[in-house]
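What follows is a single chain, given as structure tokens, in the form predicted on its own.
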Amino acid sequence: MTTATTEHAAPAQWRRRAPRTELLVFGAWVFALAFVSWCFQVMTAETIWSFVTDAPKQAADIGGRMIPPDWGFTRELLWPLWETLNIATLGTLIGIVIATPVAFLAARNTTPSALFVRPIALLIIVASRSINSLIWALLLVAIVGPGPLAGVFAIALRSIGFIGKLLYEAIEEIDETQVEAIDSTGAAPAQVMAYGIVPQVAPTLAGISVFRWDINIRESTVLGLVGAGGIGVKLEAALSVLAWPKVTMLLIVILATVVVSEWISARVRQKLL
């Protein structure tokens, strides 16, 4: 029978900075005390204090004002409410046919050229996250006219980095044996791709393509606020009139809508994944 020894490790003892040291954190702290401080004085600099000062009481002003809801206006949402989820479900659809084969391209296991192929499908990637659905819209509703169809491509073309780099990095983490498995067969590359990638990504194309029509319910509720259509344009014609009970009324079917898709996506992912 062999007894097991235990080494108690020493106690933790406490030692002090060498002077140079404190002298290098006391100055780094410094530094960035002054920097932030310079940082609110830039930001404030055209700040009227008077307004901030007296923003509780206008707070209270208009939320008095937002009470109660204008239960009546809910007729009139229900279609608005319709084009948006249209919107978010074929911006997303749309989003998930460009970005898939963008994310083959750009995945270093997948992609037929790591030269010259790779960094395009990244560059797509990148630029697509780079700019807010928000801004696609407005960007969109010059080129195509204000609309549901101009928010259906802002949601796409926000939808393509945000799945692409998902999928992306999800196919370079793919096992690597089961490929290896198909190939040593003698197998075409598409029936390489057909049967040893692409089951192995597919649950997670899944759950990352719900998770991001969530998002976009979410985010097409505003695109209206510039044109891009769905309930935003009712909340953009409402805070335009200052009809706050319909405000109220707007802001309670977003968040009912926001709190189902939540929910749908939430139970969708936890059967696929």
The other form holds:
Amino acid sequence: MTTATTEHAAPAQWRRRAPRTELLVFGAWVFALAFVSWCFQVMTAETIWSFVTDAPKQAADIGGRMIPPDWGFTRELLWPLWETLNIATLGTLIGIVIATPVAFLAARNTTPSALFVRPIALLIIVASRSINSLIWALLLVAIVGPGPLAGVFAIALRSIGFIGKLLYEAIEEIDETQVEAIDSTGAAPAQVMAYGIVPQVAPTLAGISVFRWDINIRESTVLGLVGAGGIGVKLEAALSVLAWPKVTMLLIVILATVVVSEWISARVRQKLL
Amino acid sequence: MLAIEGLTKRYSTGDLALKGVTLTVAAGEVLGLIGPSGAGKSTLIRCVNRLVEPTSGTIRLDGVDLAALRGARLRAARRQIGMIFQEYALVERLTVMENLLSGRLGYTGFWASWFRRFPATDILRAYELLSRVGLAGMENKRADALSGGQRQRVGIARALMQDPKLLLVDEPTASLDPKTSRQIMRLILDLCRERGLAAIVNIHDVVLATEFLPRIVGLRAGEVVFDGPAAEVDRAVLTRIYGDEDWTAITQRLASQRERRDRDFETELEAEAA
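Coords for the form predicted together with the partner chain, given the form predicted on its own:
Time for the whole complex; same chain goes first.
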């Protein structure tokens, strides 16, 4: 026992890092601090500070004009709100219909050709995802004209990438032995998909779709800002004439809608998974 | 009926899993394939229904070379070969009935199968098989609600729905407790006898294998090193298949198993004589 302790003589102290590393870490912190302060200077070079110091007063001023909300305005908002919900729901449905086949073409285990088809499917997904709904809406208002139709297409185009990406990842993670079992019965490829793969990803697809629908309700509330229909049109109008009580009312209605849709989405997904 | 000749399989990693395996199975014959992990047992039976692509060799089922088939003709051949899996491989989110009917996919058109509109004969057959495997009344349960033994019964029934000539059975009992294992082995063997099916059964448990399977094939490192009646499996054979080890415990159990069988046979003869 005594020999063991002398062989592995325990040092009196222990440090997490060697002294050299300690110095390097300290140096890195000093550099990071210096870098942040330099960035702040660049960022605020053109700032007019009197405006910034004035900000609380301005905010309080607008806040005062926003209260009380124009409750009577609610009646005028019901139709645009209904339109917004329809834009989101229809757009999500079209997105699901297009995204599902795209996901099967993009998933490594179901694509007919990893060399030719898969890259095209992935490109569709990336293109859809990299462009924000509002930008899709700007383009579509120019193409199909202003109104809810442009909004529906904008939501659909943005949803393809979202649903497509999450679905193809789910397809790639399925249990392959279930697929093998169906394969070994002599089933045709379409039947292998219907019996071996679809049951495995159906709950995921439903969950993704409800989640996207909830996001789409939020996104479709602002589409009106560029003329693509829905409650955003009213928001744009109210903002441009500085009708602050109406703006407040609009924000309350949007908030309530989003809260409800998020609650529905959370409940449905909880039930599914 | 099944004649495998010179079957080799080299995986893309370069591993040679099968080195020229030659094996014949007569109609209605049931054999146990034993061997250490990695010997190529799974690869061998998966080559037969082409879940694994053989590198070279022929696999003749009633004269048709399965190794050369493609597309629709391969699918038609697969209908004659039922497979039972170690982890059951049921479609977990489908009902027991849907899992059984999936055994008929090779005989059914796409839309009929999509809308679950299977011929009445298939439905009748499914109900018959369900009660035969002891799951009567379970048709509307979801597969993931069943216990291991029940799932394997569904797996067996699904394979039999195909009306196969040959069963490929991959470690049917490896995920089951000892009692359920024996029940499942007995069920598979009884069904093979009733229907005159040939079967290749991959199995780890030597004692279980020699008890239920009359013919044993030993595979080691991709080669057949033993092929004979279960009664011939002894210390030397086990060493040839698995390598050196103290086999006393197992050989003792094999010996007592044989004694018991002989005794049963004698009492049977006496009973007949009396």
